[in-house]
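Read the single chain below, which is given as structure tokens and is the form predicted on its own.
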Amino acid sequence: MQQSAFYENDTTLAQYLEFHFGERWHGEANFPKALANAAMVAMDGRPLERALDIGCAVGRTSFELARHFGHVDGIDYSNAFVSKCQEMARDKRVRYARPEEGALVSLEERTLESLGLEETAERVAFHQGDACDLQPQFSGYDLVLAGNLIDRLYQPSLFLETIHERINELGLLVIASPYTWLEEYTPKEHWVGGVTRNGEDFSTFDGLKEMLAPHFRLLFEPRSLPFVIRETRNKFQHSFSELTVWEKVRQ
């Protein structure tokens, strides 16, 4: 399967929603929860008007986030996923086959009522949309949250070095990554760390670092962030994702 492929895949898709509106697993919280929560400790009386949920999957984090924005964007690069995403917030539920063995799947339905989230489905938006070639429209937000989806960009830099046009003076880009470099998804020339440089190792972080300076500061020390995806009844990924706070600086 060509990796543009991999995420309009139906087994992909039902592992997704599995992920994000499934049960917990392995004692780990649900990330896209998670992620979202952390998020909100960052604000920290920021302004809480507009948000953007960059590589937002199957959409669980722009929901959480919605519990307190007035307006979520949440963008995807994956047809498959924005369609699943607008489908929850058009009718509150979504139905998947859920892989357990072989052939066999398990037919789930989760709806935002469970996760008492169904008041935010008002304030939630879902697009299509490349994060390396953002539309002019998607801009003025408090909050960037990234989530696992640095790694997956065929050109990081497009992405990290324009960022800041998108978001408010203080407002704050969040970062969630496991560095997973691959070069299915991103030629080597194009990755932001997990390669030597001049001899010397060059971590993903250190890159962030270089590429964010010019309109960023470091707000926390980076933390994990442990998730699990679900691929079968016994088979599961168990990961865990590096996070970093950084804050626009006045220009």
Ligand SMILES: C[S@@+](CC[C@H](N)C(=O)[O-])C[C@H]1O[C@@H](n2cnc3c(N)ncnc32)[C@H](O)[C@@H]1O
The other form holds:
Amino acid sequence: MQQSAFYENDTTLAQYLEFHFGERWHGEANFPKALANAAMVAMDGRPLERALDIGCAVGRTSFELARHFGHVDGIDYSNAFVSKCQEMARDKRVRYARPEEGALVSLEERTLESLGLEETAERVAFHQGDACDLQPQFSGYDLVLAGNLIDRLYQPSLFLETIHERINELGLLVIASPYTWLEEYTPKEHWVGGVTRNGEDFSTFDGLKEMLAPHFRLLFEPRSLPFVIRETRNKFQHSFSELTVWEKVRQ
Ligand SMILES: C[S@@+](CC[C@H](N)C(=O)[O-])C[C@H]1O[C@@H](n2cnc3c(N)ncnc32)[C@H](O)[C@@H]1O
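Now that you have shown the form predicted on its own, what about the form predicted together with this ligand?
Every chain and every other molecule in the complex is listed next, the one we just looked at coming first.
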């Protein structure tokens, strides 16, 4: 399935709403919230004026960041996802049909209030956009967070090699990714890593270091964050996302 078609699909939308706002599955913490928490620990006294959640899907990380930041922009390529984010910010609730088995679904409702996020709605704004071709107004951020995004971009270098322009000096770029490269999303010549180069293994972390080196320094050693996406009552994807935190250096 084409990238845009997959993330516009109603079943995917319901799975992501459950992933962001639903129950905990198989004992793992809520990933979009854990990612925001990890970013906040990394911020460690830095200014908290503006954050960008790029590839925000249905928005949980943006709302979580807005507990702390003055303003958070959430951007996603999918119109269906961005519409749900806007609905959640406006109505402070969202309803969805959670896939259970075959054609069976359960009707679910989640509110910002039940997640302690009601006050955050006025500090978030959601936009349809392309991480590889960001509009000029999206700049001046203290934090840019890209959660499980880079291996879904059609040309990640367009994002990774220009994002420093949008980040304030000493601001952070937080990237989490399971590095599951697939040609249906990213042609192989654009994979950041996970390939052999000159006969040697070249990992995505190697590729990130190379692409980000001119403008960033790695703040911590990479660590792994688990996540569980519930597809149906009986089928789950259990994955691990590698978290790396990069500080924009003074030029
Ligand atoms: C695997 S999902 C992860 C989303 C979310 N950050 C999370 O952790 O749940 C990847 C997201 O990236 C979005 N996406 C794909 N290509 C994009 C692009 N070029 N610009 C912005 N978002 C994109 C998809 O629509 C989808 O919401």
